[in-house]
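Next up is one chain by itself, shown in structure tokens, the form predicted on its own.
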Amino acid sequence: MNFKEYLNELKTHTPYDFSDYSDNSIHRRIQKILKDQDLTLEQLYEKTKVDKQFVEHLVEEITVNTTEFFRDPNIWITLFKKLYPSLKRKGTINIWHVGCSSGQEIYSNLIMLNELGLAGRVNVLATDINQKMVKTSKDGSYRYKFNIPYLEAFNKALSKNPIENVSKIDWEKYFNIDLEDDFMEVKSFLRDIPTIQKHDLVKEPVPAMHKFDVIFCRNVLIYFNTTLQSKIFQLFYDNLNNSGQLILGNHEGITGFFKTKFVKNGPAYTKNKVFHFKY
């Protein structure tokens, strides 16, 4: 049995389908699992068939969960200077965070929305295939010492390029901080805003009854092959409002047919040419 055969069997015996993930990425992760668990691929297959709890652990190991507060600070500032002002005319702003991981992106976005006076007008959906990450996102609890450098880096970038006269964020406004226990928790008024749930982007329908104004899908598509990427781009296109914005990661982009369906504007891709902002 090779790893592709194993993925096909995984698809058959579990709810999960990783068969269209990037070969290099999925192969590396399966090899690590085999080493960590001291299993052969055949033994992994047999365990997969009978142990549902192990399957969930397997999904946690396969999926990538690297994130941070205000990842790539200048991109966030650009988005909030150019993207969100165009949405102020809307009564309600619908946002979807795809592959939300442990939640720092969700709360980074909500902090800035609150600074711009828009937090009370947003519907936020955040989803991830990894149940452990969904729980972490809902809890909104993080290590202080690990995360504070990212918050400081954002404030440094913001001080050089203020947003609507906002040049520094008071983090105690948004976090309960315990220095002794190395603990920071997102305050409840922010945690209460998003709907955060488990969702398989590859196999399940979008868990929302409305279309979105903004979809964040940063550093997710790089783990998919081109066939699956096209499927997901179509999903995003169908679930964005006209002039809706798709935000991808630094090393991701839209290629092929879908280049005609989106207009690239800095870090954002605008659906169609009905409306787009310029930097």
Given for the second form:
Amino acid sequence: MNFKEYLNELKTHTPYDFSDYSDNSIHRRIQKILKDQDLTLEQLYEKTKVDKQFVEHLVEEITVNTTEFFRDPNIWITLFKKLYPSLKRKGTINIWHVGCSSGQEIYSNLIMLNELGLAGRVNVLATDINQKMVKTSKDGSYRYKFNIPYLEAFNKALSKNPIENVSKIDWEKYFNIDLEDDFMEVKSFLRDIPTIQKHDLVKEPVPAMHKFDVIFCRNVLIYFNTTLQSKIFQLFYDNLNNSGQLILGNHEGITGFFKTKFVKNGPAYTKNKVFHFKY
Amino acid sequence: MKKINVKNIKSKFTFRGFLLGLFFYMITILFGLDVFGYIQQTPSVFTLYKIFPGLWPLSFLPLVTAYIGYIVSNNFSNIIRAQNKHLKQEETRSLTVLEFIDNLRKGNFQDSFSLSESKDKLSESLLRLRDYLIKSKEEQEQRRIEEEQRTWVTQGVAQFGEILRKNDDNIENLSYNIIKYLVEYMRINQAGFYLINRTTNEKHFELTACIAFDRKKFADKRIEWEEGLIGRCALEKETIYLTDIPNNYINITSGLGDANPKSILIVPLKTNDEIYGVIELASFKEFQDFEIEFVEKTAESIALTISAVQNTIRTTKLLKETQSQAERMSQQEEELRQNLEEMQATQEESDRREIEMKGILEAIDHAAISSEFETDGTLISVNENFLKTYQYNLEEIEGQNLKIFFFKDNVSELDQILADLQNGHNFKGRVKRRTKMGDEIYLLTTYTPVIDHEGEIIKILSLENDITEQVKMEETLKESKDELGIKLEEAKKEVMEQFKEVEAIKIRTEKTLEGALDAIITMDKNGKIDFFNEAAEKLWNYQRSEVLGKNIKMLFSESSIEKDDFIAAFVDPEKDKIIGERREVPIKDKFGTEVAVLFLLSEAKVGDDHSYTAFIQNVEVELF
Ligand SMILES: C[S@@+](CC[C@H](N)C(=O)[O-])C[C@H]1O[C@@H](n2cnc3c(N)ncnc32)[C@H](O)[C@@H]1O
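Alternative state: the form predicted together with its partner chain, after the form predicted on its own:
Let us now look at the entire complex, which starts with that chain.
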């Protein structure tokens, strides 16, 4: 049995489908799990078949949850300078964070929205396939020492490049900080805003009745192969409002056929209102 | 003991002396009588006397012996009397001694001084015994008290050890239990337990437990290092015992009122010369030495226990820290591994995109003239096609501005284009450029700004196609076109003349049509109504002005447009009309009334221009 066959088995026996994840990456992840748990692929397969709990655990192990507060600070600054002004006129801004991981992205966005006085008008959905990450996101509780440098880095970027007079954010406004136990917790007024739930982008239908104005899907597509990426672009296209924005990771981009369905606008891809080919 | 009758003895002995004298007198007389055997004389006493004159003195013998008896008995009785007296004395003395001993036995040492008057050995030794007994009793009492105190202390220490052993590594509980025990065991009134806190920079005491202290006073529970008696005690590492208490030193509450205690004992908790804290005890009575000793003894065990507990706490904390550190490390390791995977995946994704881009770029490179330039027009790079087209060497255009490819007259165009590009607009169009040789070339050009993630324009990408040939061809084509144009113009004039003629005819025919009985309408190929005669006006109830220029559809009902194939074809510019066939169809007049009419359609074609003329007869009219 090779890992591809294993992934096919996983697909038939469980609700999860990793068969269209990027070959190299998923292969390394599975190798890692085999090594950590001291299993052969066959043994892994046997366990996968019978143990539902284990499958959840497997998903948690397979996924890569690297994230930071205000990851790529300058992108956030551009985002707020160029993207949100156009949304200010909207009544409710519908936002979806796909692959929110442990939630730093959600709260980064909410903090900045709050600074700009928009937090009351947003409707935020955040999803991830990883149960544990969903819980962490909901708890909004983080290690202080690990996370504060990213927040400080954002403040530094802000001081050089203020957004609408916001040149420094007072983190105490948003976090209960406990230095002794090295942890910081997002205050509940912020934590109560987003709806965070487990959702598999690959297999499950979009968990919302409405379309979105902004979809964050940062550093998730790097784990997918081109076929799956295209499928997801179609899904995003279908679930974005006209002129809706898709925010991808720093090294991600729309390639192939879908390039024409979006207009690149700095770090954001805007859904093209009229669909036409460009040569 | 019977009292001997001394008088009796005297008379007895006198009498017995008399009898003895008498006896000897008689014997002598009797023996004297023998004489009568020898001498013939009448035996008589008198005769005897005469024979033996010596009998005369002898006849006094009984008196003598009686007297001797008396003397002897007198002597005896004297002795006996003396003896008796002595005996009596002895008796009283033994009684006293017995009483004395009895008293001693009873432990009554004070009432036995009667003995001290006599100075015999026995008394002396008895007195010595008494003194000894007194002393030993005192010693015994002392020993008993000491014994009692010792038991109190050992018992206390033992119970105390129990408390220390049972501690659960909670300093607060421990210190409370300690002083609670001390207060109860020593029957004192209040106690406080001050622990040295070294965790912060400033060494200070913390009141970790207290009993019966005025709570308000110790609200902050913190006492500075070297502050007051507590501080002194810790500094000197010596017990402080005070009986002269300054007023208001401590107020004992808990129902005893605000009274000042009588004595205060402050003991350092030390072991191995290391101070861990201080306990302060206050009482309404004075502390006994052994009590102080007891407290001091316990203080050392307390210090030991506290040092152990603190050690345990420190170790547990350390252990916990190491554990959580290990946990954190493995978590961090996992995070690092994930980071690595993320980087690798990102790298691979970038590679993938790069390959794709490269393919596209290569294709472009082959096919197109491409170059990149700064927002101010400074060239960054060009491809082979570019050089060929513009007939430059690479060295010649390095760092040059786009301007050099413009003819003087067109340079202003460039500024406009650059300005537009800077605003993020693409440029697309046919342009004229200048080669190195000064030749004109024509290019189909797109300039696309390349925007980074922050939305900044980093460069402009130019893709061009050489369309000079095409333009040349077009130009020649245009030239011939121009020629053609003149001819066309002439022809047009001719046609115009003809048109006029046609128009005149048209007007004539219209006039006739106008006057016709049939309703007549014409429309162009798009369905626009051109002509509407009087009969039509009557039929539809519309004024001509209301319908001319409008679409033909207004003359029919929607449903009939849908249902009737003739009308459907008639009103739809796309469909083939049914020509030359008389049909009965419904029309709709201004008021929405539907009327059945006969329709006949004819077609007129002038070049590309179609027009249709319909002749309509009212069916009802025909019926009459
Ligand atoms: C690297 S993290 C990105 C976190 C965050 N968006 C950021 O850029 O900082 C990728 C996340 O995508 C999630 N993910 C992977 N596959 C998914 C799927 N099929 N559906 C939903 N989430 C998925 C993972 O669980 C992981 O938390």
